[in-house]
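Presented as structure tokens, the chain that follows is alone, the form predicted on its own.
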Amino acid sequence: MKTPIYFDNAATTPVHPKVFEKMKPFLEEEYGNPSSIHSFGRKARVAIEEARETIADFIGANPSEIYFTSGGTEANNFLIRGIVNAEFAESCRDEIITSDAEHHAVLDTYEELDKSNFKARLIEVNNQTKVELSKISNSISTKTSFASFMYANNETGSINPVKEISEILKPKNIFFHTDAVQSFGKIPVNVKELGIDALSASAHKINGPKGIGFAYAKSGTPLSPLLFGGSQERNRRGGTENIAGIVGLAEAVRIRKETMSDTFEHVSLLRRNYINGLKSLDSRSITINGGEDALPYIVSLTLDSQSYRNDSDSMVMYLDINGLAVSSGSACTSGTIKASHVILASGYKPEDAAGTLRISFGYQNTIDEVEQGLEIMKRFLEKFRK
């Protein structure tokens, strides 16, 4: 049997060897906890705040600006929840503005922050997943107070136009934070250029370790602690740090930082390849979402259920007993029944949204896995044709 190929990068990645490499020496001698003060916590605080300036400097932030978290999850929980209750605090604004496209980590942190204190709004998204910026500016009252929208659809791979929505925000003295755990590292993404205030991002997401990412704050945005009982990240976010973690994220992203460029032009003809060849296969009941700028490393397509037989979760297991793997949309609600929130959003009815997969490229992802991935397809598409 050939070895299966994996095509579901945007839920994770393989570490980078290089990356391994660098984490090794502190998960064995360099074991210090960076509070101590004697040599061995003194090589792991050098360390942490050596990754803090390669991130710092890879987004165009100071390293003050950076706090590490165990991932996008906690980032995201972190900023939106730090923000707006610290902004409460002072002016006491209430109203707090997202898509309904959004990761789960963010839409279900403003559910939570929206049966307290304030009022959380769902703006609708287009049939690309992308936000309006006209709907952006109709939904702001002078109690909005924080705004979060996703740089790049974890679902779909559309990009928001985030520059432009600082530019509405900004003057109206809105707080703004972008979930940039799909784009971190795949595009460019310069803090200052963008005119935000905070974003989030995830190491396992470009060849990194799981369970490491980080938030960005802008210097002066009031922020408050989302755990307490230790006096780590400058007393806002106490925990022993994860410093092989760290090590790691710096490592990848030093890689991503050479690597970027022609990165993105190799998942580029994969997807390109990949999308003439599904065009081939059946030019009329497949639809490739998210746009056609979408991020290159994700290709979202819905079979129309006219003419397949929808079942996402039967369609992923197919794939992968005949060698593929992919998936029906976010990692994060793997395992549900019910169609992706993101697709729905777009416009699909339900049993459309059921037929769509969400495949994803990688550095080491070859053209030759694309060919022999779309014979897996066409086998796939006879199988569950009506």
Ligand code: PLP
Contents of the next structure:
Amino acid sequence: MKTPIYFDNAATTPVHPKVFEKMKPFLEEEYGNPSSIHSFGRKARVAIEEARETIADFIGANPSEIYFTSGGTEANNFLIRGIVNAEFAESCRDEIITSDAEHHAVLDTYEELDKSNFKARLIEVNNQTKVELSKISNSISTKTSFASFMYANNETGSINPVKEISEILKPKNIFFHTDAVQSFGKIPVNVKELGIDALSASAHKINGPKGIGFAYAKSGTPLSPLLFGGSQERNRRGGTENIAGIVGLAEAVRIRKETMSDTFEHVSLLRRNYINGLKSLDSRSITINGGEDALPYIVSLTLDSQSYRNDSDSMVMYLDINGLAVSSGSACTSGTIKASHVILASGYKPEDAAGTLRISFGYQNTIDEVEQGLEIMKRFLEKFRK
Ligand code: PLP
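Would you generate the structure of this protein in the form predicted together with the ligand, following the form predicted on its own above?
Every component of the complex follows; first up is the chain already shown.
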């Protein structure tokens, strides 16, 4: 058995060899600063603008609507704070809405805004961690100015009905941001077709490098900068650009453009086999989260606490020692392990939520690895069964 097996691709992915090859020259001989007017600088500038075009084309945007950031966290902060502060800080439209199953990069940004001029409203998700359209309709008022609902959930893979959400928000002139970090490059994302005003994405979830991502903001969107001190990115994101990262992101996108549907089929097969294998190990006490149409890259499972000694961190450690790298549905907050807010938001009791594991696949995973993974899971379930 070849171990360890890496099934934690929703946390991060290995850099694709072609991405690495594209990045290398920009760490070696092509080291110019894109703001310089000499030939070194001009080469770097061309590389950035070509990357911007590749990315814009991939999501149906214009290059001038793309801003490079240090990743998904910064893109979320930049778009949410940048739009509401630019347009609504002094306005009576001070209500901003989101769901209780968002990534902390969105939730904590809302919490900060709630401490200033805004009133943040959290909409409860259903038991599949999806936001329901009727709840959105019921939560908005004439004071609502901004909404953020993630495309695919990073813990369960559930997919929100983004187009239908935009159809509710648009007639009310409510800005719509989506955190697409887990769906970008995995399922089609076209901002025009979906009616999205602002979108966040990250390279390291799609075999690009860490520390680079982008924000899309529809042309004409009011947007104040988060970082001051440089005129880069059309005065909206100061700081010398991470050129190797930007080039790596664009190459990861180019590869995804060619392979997205094949990879989708591949991970769908892995997911089906994994879930069927799990069901044959225990058909009664394992629940798969996220709904039937969840992103096939993610399997989120919860063990019934009546049958298992649930403690997701010990479970992840046991699996790690036995050669399987997965993640738990918990977070360490102020030194204590707490079940994830996402899993709790879907309605589990804390003792059940504590038995949640996330297995997430990438293009490089194989059917053999799924079979080996299931053997490890067999021993794991025996070990933790009450
Ligand atoms: N949003 C979602 C849904 C994520 O899954 C992540 C990363 O796990 C982020 C935002 C943060 O992205 P980054 O790691 O690029 O800052």
